[in-house]
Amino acid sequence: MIKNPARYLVTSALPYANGPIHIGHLAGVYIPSDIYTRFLRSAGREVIHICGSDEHGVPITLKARNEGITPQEVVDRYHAINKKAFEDFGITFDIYSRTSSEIHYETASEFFRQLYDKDIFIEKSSNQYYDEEAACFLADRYITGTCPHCGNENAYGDQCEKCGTSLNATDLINPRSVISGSKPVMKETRHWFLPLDKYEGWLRQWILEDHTEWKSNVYGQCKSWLDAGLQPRAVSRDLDWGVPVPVEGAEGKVLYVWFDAPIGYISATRELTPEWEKYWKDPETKMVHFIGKDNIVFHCIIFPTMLRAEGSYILPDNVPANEFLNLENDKISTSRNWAVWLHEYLQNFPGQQDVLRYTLCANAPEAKDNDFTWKDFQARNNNELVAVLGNFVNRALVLTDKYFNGSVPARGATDEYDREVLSQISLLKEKVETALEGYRFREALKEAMNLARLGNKYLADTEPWKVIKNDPERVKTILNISLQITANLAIILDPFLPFSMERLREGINSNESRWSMAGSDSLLPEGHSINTPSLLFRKIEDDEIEREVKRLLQTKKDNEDNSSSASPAKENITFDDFSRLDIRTATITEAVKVPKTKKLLKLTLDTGIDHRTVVSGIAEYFEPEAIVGRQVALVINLAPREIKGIESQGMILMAEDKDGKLVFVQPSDRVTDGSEIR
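Mind pulling up that one chain's structure, the form predicted together with the RNA?
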């Protein structure tokens, strides 16, 4: 861990430009990184905060294809939306760049070239599907065909969306190119690989020995990867959307998105400043990557290996990855529209960015997945922001307004309690600071709020509204101290609640937000005039929350309706095709779990003809004991297949709903085993 770095380089995960940003992104990555950088800036440290859109990769090309537009149009759209969303929420990047920019192409090419020239990569050839009409290699996603498992004729080369099986393109029966519809042919293609395995020893030392201070989820995940052993990883693919591989004879190949994306941090820095190298190459720079847990392996293992292989770059000092945020007890999902989108939030709660910032920080998934509920959001706002913070500030200002015409009264003689309270200010400041430096943002926010609690308590204890009647001099001191607390809040809470604290500073007529000034007991001089107070936060009423909850319930309902819409019918077959299938009733006589699997049961069935063994992927839904004796429908003339070393002789018919839940298809009355089903 670097002590007293000369400067900081803070990066926030590049959001993938195929969708808008939601509260999960904000809570996991951008709120913490923004608080961190705002704090560093306020503390006068040299810091830059880098982010941008990650715009390459297959999903974007598919989205473009589906919508009949170009990939560039897709990324232009989301780049604009997300850039604005970040600005609206006060996420202060020094630059929000994008990986489709010219400077990124240049940077990524150079980086690749450096490693290439140093002979870091392994070159390997393999056979892949090639579309002769379109004259290009086909990524797995660009091939459809019949799923060898479920017979779905529109399975993708990487996965069958019907049965959920992950596939290799070569598994597909009757493969077709998505681009031209033609039948692809196998053709040799060459790719470059980053030999991660060669860096294993170095990585073990660097992470497991030198960075034991990393968060347990991060450290554990890295250890898991390292213990499992690393494999060389392809850095190029056959695709036309991305950074071309800058090597002769590599036409039609681009850098794999995982290789190209983190370099986006570097190119964005280059775009920002000609002095980019001092941020990336001076060991006095402290680099910190803010990411979500899905990105740990890239930022802790792969990117550092790239940087190390190149040789002239520094490595991250820490990678404070957060866990995931759930929404109302359910996983956030873009495709299921189960999310609170940033632009929607601002429509419903205009001007209330800080409320969301506060809630998401106070409830950030730092150590484990966490749940966002609207009810909690309302409670945090009403019971904490309004009742504790807004209320204290308002009390201090209103009293000053009322008793001293809005002019900061002189602080006279202080008693022991006054001095105790004043000393608490700098104590709390230090606690906030320590927590922030350790990436403990929830704790930092809590301590910062304790300053407002201190203020409330101070007022309750000193009761200036009573004292004013017979000792106005004493009230001057009390309010002076209350106002010093207020002015300190405007600094200490600024990284967390920038919009509100800006307004608070307007209220107290101050523009002091330097962290070094926090802790001072004399931020506001005697006679300094403050403005007529306005409220910092407003209560959020039940009906506003109900509105949001209703919207989510509607989403849930819509999803159910959608899921009830059945998938389209397959192509017609002849009666002969059908009669080739031999489906019979059969009774399960034995059922045991296949060892070392999660889904597989080994079943023995009485088919009326014989007793046979079938392996079936239903263990997640059925206990072995519970299904013995059950009569089922069985395809008995399916070619046998070995699964986990067991020969499976047939297939039990199951109905599967959209969520993957399985139920048996069985005769409504018991019939003789071996009865034909047709």
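Residue numbers count along the first chain shown, from 1. Think of the rigid core as the biggest set of C-alphas that the two forms share within 1.5 Å after superposition. In this text, all values refer to a predicted model and were calculated from it rather than measured experimentally. Compared with the form predicted alone:
Here residue 187 counts as shifted, since its C-alpha moves by at least 2 Å between the two forms after the core is aligned. A movement of the C-alpha atom of residue 630 reaching 2 angstroms or beyond is seen between the two forms when the two forms are aligned on their rigid core. Once you line up the core between the two forms, the Cα of residue 651 ends up 2 Å or more from where it was.
Could you present the same protein in the form predicted alone, rather than the form predicted together with the RNA shown above?
Next up is only this chain, free of partner chains and other molecules.
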């Protein structure tokens, strides 16, 4: 950990340019990174904040294909939407670049070539699926087929989105090309691999021994990867969208997006300033990556290995990754439109950026997944921003305007309570600063709001509206102290609530926002004029929340209606195709859970011909002991396949209802095992 760095390089994960930004992105990455950067700037430290659009990869090409447009048109659309949304929301990037830019292509190519010339990469050939009709190799996402674990017929070549199992394309049963719909063939292709295994010893030292201060979720995930043993990882793909691999004989190949994207931080810095190397190559620079937990391995293991292999770059000092944010007790899903989109929020709640910033920070998923609800959003605003912060500030300014014509009164004699309150200002400022420097943003916001709570309690205890009748000199002291708290709030809360604190500074007629000035009990001098006060926050009404909840309920209903309709019929097959399937009745004689899995059962079945083993992804729906003795339909001439070290010799047939629940396909009356189903 670098102490007293000369400068800071703060990066925020590059959002993928195939869709808009939602609240999960904000809570996980962009609000904490913006708070941290604003704090550093106000503290007078040299810092740049880097971000941009991640614009390569298969999902973008798939979206372009589905919409009948080019990948460039896709990324142009979402780059513009997200860039504007970030700006409107007050996220202060020094540059918001993009990986389709010329300078990024140049930077990524140079980086690859440097490692290539140092013989870092392993070059090897392997068999990969190839679409003969489309005349191209197929990336994992361009292949679909039946998941060997749960039977989902629309699993991708890298993952089954139904059961969540990671896959290789060769694991799929009956694979087919997304491009042509044809069955792909295996064909030899050549790729370059980063030998992560050769850097495992160094990574263990650098992470597990040198960075024990990292957040437990980051440290734990890195340790898990290292303990499992690292393997070489491909850095190239057979695609026509991306940065071309800059070596001879690599036609039709591009840099794999996970290799390409983090280099985007470097290219964006090059675009920002000709002095980019001092941020990337000076050991006195402190680099901090803000990311979500799904990017931990890329930023803590793969990208540092790339930087280490190149040799001239600094390494990240910290990677404060957050967990995931759910929405109304359900996982945020872009495909199901189950999200609160940033650009839509800004339209529905104009001028209310800080309310969302506050809610997402106060409920940030720092240590575990958390949930956003519209009711909590309303409560945070009405009970905290309005009733605590807004109430205190408004009372302090209104009373000053009423009793002293908007002029800061002189502070007279102070009693023990006054002095205790004044001492708390600097103590709370220090607590906020310590929490911010430790990436504990929820704690920092809580301590900052404690200053407003302190002010509220002070006014409630001293009751200047009563004291004014008999002791106006005492009221001068009370309001002077209240105004000093107000001026401190305008500085300390600025990283969290920049729009509101700018209005507050206008209200107290002060431009002071330097962190070094916070903690002072004399920010506003005697006689300083404040402006006519206005409310910082407004109450959010029930009908506004009901509108948002209804929208989500309608989204859920639409999803259920879509899922309840039957899937379209597949392409016709011939009678000969069907006759090749040998489907028989069989009885489950034994069922046990497969160790270290959540979804798999190992079944033993009496087929009337033999006793055989089948691995089936039904453990979430059936207890093993409850299905012993059940007669089922079994495809018995399916080629054997090894699953979790067990040879599976067939597939039982299941039906799936609209809620995803599985039920057995079985004869209505018991028949002899081995009876053919025709």
